[in-house]
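Take a look at this single chain, the form predicted alone, given in C-alpha cells.
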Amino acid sequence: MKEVPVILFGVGGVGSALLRQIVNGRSPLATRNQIQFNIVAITDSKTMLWDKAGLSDEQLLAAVDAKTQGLPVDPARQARPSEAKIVQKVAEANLDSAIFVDVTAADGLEPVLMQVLNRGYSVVLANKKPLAGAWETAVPFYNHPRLRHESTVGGGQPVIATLRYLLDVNDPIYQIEGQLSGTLGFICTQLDAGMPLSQAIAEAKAKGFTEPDPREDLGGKDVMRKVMILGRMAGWPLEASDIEVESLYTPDLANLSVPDFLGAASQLDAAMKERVDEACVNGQVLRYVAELSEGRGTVGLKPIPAGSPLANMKYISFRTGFYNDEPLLIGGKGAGVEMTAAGVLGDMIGLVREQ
C-alpha cells in the first residue's frame, strides 16, 4: 500500500466534496490502486488543521461539517501560516511524495506552486488562475510531469486528458470551440423561454448557480481562462489580449454593489430581448460560446440552430488533423462540485500511478 501525504488548499464546495470522496472511497481506492491518501493539512482562508501522520476521517468530516455552517476548519481558530510556510512545514516533516491540491480561486500562488514543484512535490489544480495569468509566469506549469489540472476545464469531463492524448499522438490542433459555463448556459435557456435577462440572472443566483457576485460569470472572464488554458496546451502562447470577450453587462454597472447591480440589471433587458427575438426569427437560440483558432479567439453570445444538439449541451470540440471533417466532441453535464472534485481525485491517483 502506497501512503501519500496530501495538503489541501481550500475547503469550500469542491474541497469539501473531495474530502468526502476520499473518506468514502478509501476501500475501492486501496483495492484498485493500492493507494491511501493521508490528508496531513487542510486550510481555509484563515485557519489550518495539521497532523503529519494524517488527519483522521472523523476530523476531516467534522471540518466539512464546520464549513457548511460557515465555521473555520480549525475549531481553535488559530491563524494559519502562509502557503510558503506550509510548504516549509511539509519539508521539515520529511513528507516525501506529497501532493499539494489547490481548489481555491486565489490569486498570486504561482511562486508557492513553483516552490512546491522545485522541492519535488506534485500539484493538482482546480484553480485556473495560475495557468491563465501572464504567459511568462504560467509557462512553467504547462507540460510539467508533476502537475495535473483536469478540473480547470469541463468540471471533471476528460477534456484535458483528451487534449493531452491528441498532442501526444502529434495530432495538430486547428480549432477549439465550446460552451464552457453551466451558469451562462442556464441563463441562455431562460432567455429562450422569454424570461428577461435581469430575471434570469436573479434566478441563477437564487439557485446558487452563479458566483456570489454574478458579474464574475456574466463578464466572461472565467470562460476566457478556460479556453486560454486549452489554447496554451495546444501550443499557442496566448495572452488575455488575444481573446475578445463579450460581457453581458455594461461598464456602468461594473462598480455597483451586488444588490444595486441586481436592481439595475433590468436596464439590460430590452437590448437582450432584441437579440433573442432576432435569433428566434431565424430559427436560432443564443448561446455563450468560446472559439479559438490560430492563436486568437472570441468569447461571447453566438446564434446556434435551435434544433442542434449543441444548443442544450455543455461541450468542447476539437478540430484537428485527424478530426478535421468532423470534430472530436466531448459533451455532458460537466458541472457541479462533485464532478469537479472527482476530476481532482482522478488527477491525484494518476500522479501516484506515474511516480
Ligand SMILES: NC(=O)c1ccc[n+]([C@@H]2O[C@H](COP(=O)([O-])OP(=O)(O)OC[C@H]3O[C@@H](n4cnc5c(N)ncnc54)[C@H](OP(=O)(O)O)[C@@H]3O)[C@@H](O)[C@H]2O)c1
Contents of the next structure:
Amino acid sequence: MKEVPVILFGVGGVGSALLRQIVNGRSPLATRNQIQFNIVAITDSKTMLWDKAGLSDEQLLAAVDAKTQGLPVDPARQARPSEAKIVQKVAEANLDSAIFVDVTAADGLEPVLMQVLNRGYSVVLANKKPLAGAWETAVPFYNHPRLRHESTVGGGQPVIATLRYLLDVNDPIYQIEGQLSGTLGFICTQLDAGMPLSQAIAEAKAKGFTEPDPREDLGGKDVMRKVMILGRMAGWPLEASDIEVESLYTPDLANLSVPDFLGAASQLDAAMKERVDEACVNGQVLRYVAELSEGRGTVGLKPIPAGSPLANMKYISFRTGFYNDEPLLIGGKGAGVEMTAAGVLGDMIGLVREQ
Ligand SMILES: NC(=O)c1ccc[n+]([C@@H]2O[C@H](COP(=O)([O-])OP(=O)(O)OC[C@H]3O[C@@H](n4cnc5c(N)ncnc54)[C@H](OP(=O)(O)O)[C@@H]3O)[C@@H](O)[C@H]2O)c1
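Mind giving me the form predicted in complex with this ligand, seeing as the form predicted alone was just shown?
So here's everything in the complex, that chain up top.
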C-alpha cells in the first residue's frame, strides 16, 4: 500500500466533496489502486487542521460539517500559518511525495505552488487562477510532470486528459470551441423561453448556480480563463488581451452592490430581447461560446441553430490534424462539485501511479 500525504488548500464546495469522496472511497482506492491518502493538513482562508500522521476520517467529516455551517475548519479558531510556512512544515516533517491540492479560488498562490514543485512535491489544481495569470508566471505550470489540473476546465469531464493525449500523439490543435459555463448555459436557455435577462439572472442566483456576485459569471472572465488554459496547453502563449470577452452587463453596472445590480439589471432586458428575437427569426438561439484558433479568441454570445445538439449541451470541441473535418467533441452534464472533486481525485491517483 502506498501511503500518500495530502495537503488541502480550501474546504468549500469542491474541497468538502473531495474529502467525502476520499473518506467514502478508502476501501476501493486501496483495493483497486493500493493507495491510501493521508490528509495531513486541511486549510480554509484563516485556519488549519494538521496531523503529521494523517487526520482521522472523523476529524475530516467534522471539518466538512463545520464548513457547511459557516464555521472554520479548526474549532479552536487558531490563526493558521501562511501557505509558505505550511510548505516548510511539510518539509520539516519529512513528508516525501506529498500532494498539495488547491481547491480555493484564491489569487496569488503562484509563488507557493512554485515552492511546492521546486521541493519535489506534486500539485493538483481546481483553481484556474495560477494557470490563467500572465504567461510569464503561468508557464512553469504547463506541461509540468508533477502538476495536474483536470478540473480547471469542464468540471470533471475529461477535457484536459483528452487534450493532453492529442498533444502527446503530436496531433496539431487548430481550433478549440465550447460552451464552458453551466451558469451562462442556464441563463441562455431561460432567454430562449422568453424570460427577460434580469429575471434569468435572478433565477440562476436563487438556484445557487451563480457566484455570490453574478457579475463574476456574467462578465465572462471565468470562461476566458478556461479557454485560455486550453489554448496555452495547445501551444499558444496567450495573454488576456488575445481573447476578446463580451460581458453580459454594461460598465455602468460594474460598481453597484449586488442587490443594487440585481435591481438595475432590468435595464439590460430590452437590448437582450432584441438579440434573442433576431436569432429566433432565423431559427437560432443565443449561446455563450468560447472560440480559439491561431492564438486569438473570442468569448461571447453567438447565435446557433435552435435544433442543433450543441444548443442543448455543455461541450468542448477540438479541431485538430486528425479531427479536422469532424471535430472531436466532449459533452455532457455541466460541472458540479461532485464531478469537479472527482476530477481532482482522479488527478491525485494519476500522479501517484506515475511516481
Ligand atoms: N464549484 C464548482 O462546480 C467548480 C467547478 C470547477 C472548478 N471550480 C473551482 O474550484 C475552486 C473551488 O470552488 P468552490 O466552489 O469549492 O469554492 P468555495 O466554495 O468558495 O470554497 C473556496 C474555499 O477556499 C478557501 N480559501 C480561500 N483562500 C484560501 C487560501 N489562501 N488558502 C486556503 N484556503 C483558502 C475558502 O476558505 P473560507 O471558507 O475561509 O472562505 C473556502 O474554503 C475554485 O477555484 C473554482 O473556480 C469549481
